[in-house]
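Just the one chain here, the form predicted alone, laid out as structure tokens.
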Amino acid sequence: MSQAPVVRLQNVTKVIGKRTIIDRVSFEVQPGEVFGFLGPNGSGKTTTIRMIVGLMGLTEGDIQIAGHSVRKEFPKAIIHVGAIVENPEMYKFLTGYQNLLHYARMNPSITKERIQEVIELVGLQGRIHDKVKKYSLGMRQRLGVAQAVMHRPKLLVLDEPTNGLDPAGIRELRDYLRRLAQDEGTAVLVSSHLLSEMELMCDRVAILQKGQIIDVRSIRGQTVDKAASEEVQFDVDHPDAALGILEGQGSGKIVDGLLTLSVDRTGIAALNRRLVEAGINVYGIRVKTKSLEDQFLEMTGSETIG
């Protein structure tokens, strides 16, 4: 039996003046899923996130969080949300632990045991009693995530959480988010302009352009369509001769010294066998797959992501 989505957007529209900023956007995020939100500059990502967390009203449509409407039952919906929109704000003259303790006092359900759990979850055990002013940006981001998940939200929303982080900090944050989704079943909605990181971090991504969702696709666990044609590269000792041998087998060509053909996956072994039987040495076979960046640019044209 499938679980109900943690957050569901249904034909969400935002009009400011005479301009439609968000146009009938719909998608769902499941428990334990890391869902990426991508789009060129000005596509409406931050506007959508602001509507999800209640910082901006909807013109039309609805957003449901844990079954509660943001428009009609906002207090019941928002209690299930933890969020960092832009940069996490902390009291820099307090320690990391004091910041978490101060926040915990606002919610009686947060115990000291839970505070310790989230400290370990984000890996701040060794520095939690240092003042925040001594923290790096990456450590402040981790402390922000700890604060956002202390009350065990069903949904964690992060808007550009990797801004300003070095590669090590980005990798750490990615690992913490994956662990949070897997260990606590939290649904994570994250926007970022770093496509390579989103590809590593997310289960699915939605691509937003000019206020509309143009595609939602899986990143992890996607099945391969064995009947679909793919671009396959053969590294052989005589590419021109190999091309002649396989004449008529798809749109063959020589690219950077490699024999390249469009062929379905099930036919690769047969082509390799034909080459070997014809005396052609095959040193390697590679199926070219499009990166998330390639797919993004293909769908959005030359627009830059942001």
Given for the second form:
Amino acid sequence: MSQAPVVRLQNVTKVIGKRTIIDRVSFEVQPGEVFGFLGPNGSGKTTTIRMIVGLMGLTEGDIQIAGHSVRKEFPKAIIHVGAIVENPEMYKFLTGYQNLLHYARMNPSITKERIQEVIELVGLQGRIHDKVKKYSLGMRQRLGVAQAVMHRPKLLVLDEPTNGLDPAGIRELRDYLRRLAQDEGTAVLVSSHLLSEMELMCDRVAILQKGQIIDVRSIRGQTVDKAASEEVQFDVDHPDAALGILEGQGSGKIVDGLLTLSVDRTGIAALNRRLVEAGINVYGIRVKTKSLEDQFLEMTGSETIG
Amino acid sequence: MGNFWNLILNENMKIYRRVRTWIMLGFIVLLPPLISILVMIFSDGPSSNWNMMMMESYILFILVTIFTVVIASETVAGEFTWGTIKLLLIRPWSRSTILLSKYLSTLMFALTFIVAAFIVTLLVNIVVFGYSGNASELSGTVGISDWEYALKYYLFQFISLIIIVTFGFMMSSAFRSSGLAIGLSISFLFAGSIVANLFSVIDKDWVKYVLFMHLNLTSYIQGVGPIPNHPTTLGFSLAVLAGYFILFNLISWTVFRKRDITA
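Alongside the form predicted alone that was just displayed, please also present the structure of the form predicted in complex with the partner chain.
Whole complex next, starting from this chain.
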């Protein structure tokens, strides 16, 4: 069964003055998918997100949410969206509950029971009738999540959601987003510059640089290519002797006291046997997978913000 | 989609759940009895309830105008300063409708305060000075009843207030800075009469179309226009004000609808 994408960007372009901030960005996010938006500061992540939620206009192209154009049918499109753009700013002079009530009133589908349900979901029931000015940053984040999911949106947009969260909070948010995607089929669009975070959270990431998408790749469900050579490190007691034994087996070298060479899967087993047969003790074999961070830096280089 | 009244409820919640709104109302309710009692104690001659009411109303209108300008300025600019505009505008409502709910709530605030001012000044002065009947003390030779004079005064002043507040609302929506909007609107309120005096001696026809000349509509109660050198009718003044009213709102709505939210 092929599903219609929840959000579809088509050649989205934003020109401010003479500068092209966003240049022909296109992508789709499917129901139940956590889609990451990755890029260095100033690459246009926030601008793209602001265009998706209608806070900024498009110079060219179109954005459709659940089949409705953000440009032409804004209320019909945005009703499917829950969002936190940058920090969740709340009315500090109102209580947490009054803040939620404020946004609930603007959406006809939200009942009083649903507000209560969401308060319990984010674990704010003890403090919900306190003024927001007395909340910690973590509690404001929770309130932000509550207002974003109250109307069961099809698309949840989070801009730098882990800013200001402690490690436990980040983990909780990550688990919650994954659950939301899996159980309710919500499409989640997250932006971040924290690569390791994105690696744990997302199914797919788009890498944005200078307003252009330079790559979109899957993170989960990636099939291991058995034939591909990978960098393998052998931790052995006599690296030099080992290197001599493996002479002729490609480009082996010693890095940080570890025998390092490029070899495929079957090669690893063969090498290990030869080392053991030669009387060398092998303490460990490690396949060096490239982290998203390595790949990201490889792609974006260390260029300065232009 | 949804119920527009909910937007009004939201804006009212943001106005009345703040302590300062109740401090403002405190001024309106407590100032008239304070003035009346002081006058009763220290004044030699007898004062009439109508004269005292109008004197206090004059002060209260300045106060209510300032208070409403503060509310009008903050209702839009505040959302930008607080950053809440980002959460407010991503709801299934058009920007125009959201701005309309803010504008109407601001006018409702002004109306509430003006009605409070009318009731308080009327009752306090009847209690303190006694009711001097429905004579024509206020209008003198023109001979309209005191009730009619008082009601017309409130109506005309309220029209001027709406214009100044609409100006403040426009500034708030255009500059996203409540300080600037409040400052400009209040200088508008006070400089207005000075500018009007200066311009009234100019013997040119365009003077009739200057906004400031028409903010003092109460002179029509006495049957004279606000510009001595250029006789105008009430209808003409209202038409000029309506022109500015439309212009200010046109700017507010255009700017608010088109603006990219980068706050």
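Numbering follows the first chain given and starts at 1. Take the two forms, superpose them, and find the largest set of C-alpha atoms that agree within 1.5 Å; that set is the rigid core. This one's a predicted model, so the numbers in the text were calculated from it and none came from an experiment.
Of the residues Asp264, Pro153, Gly67, Leu194, the one at the hinge where one rigid part turns against the other between the two forms is Pro153. Two rigid parts make up the chain, and between the two forms the smaller of them rotates against the larger by 17 degrees on C-alpha superposition.
Relative displacement of the Phe74 Cα between the two forms on rigid core alignment is 2.8 Å. Lined up on the core, Gly126 has its CA atom moved by 6.1 Å between the two forms.
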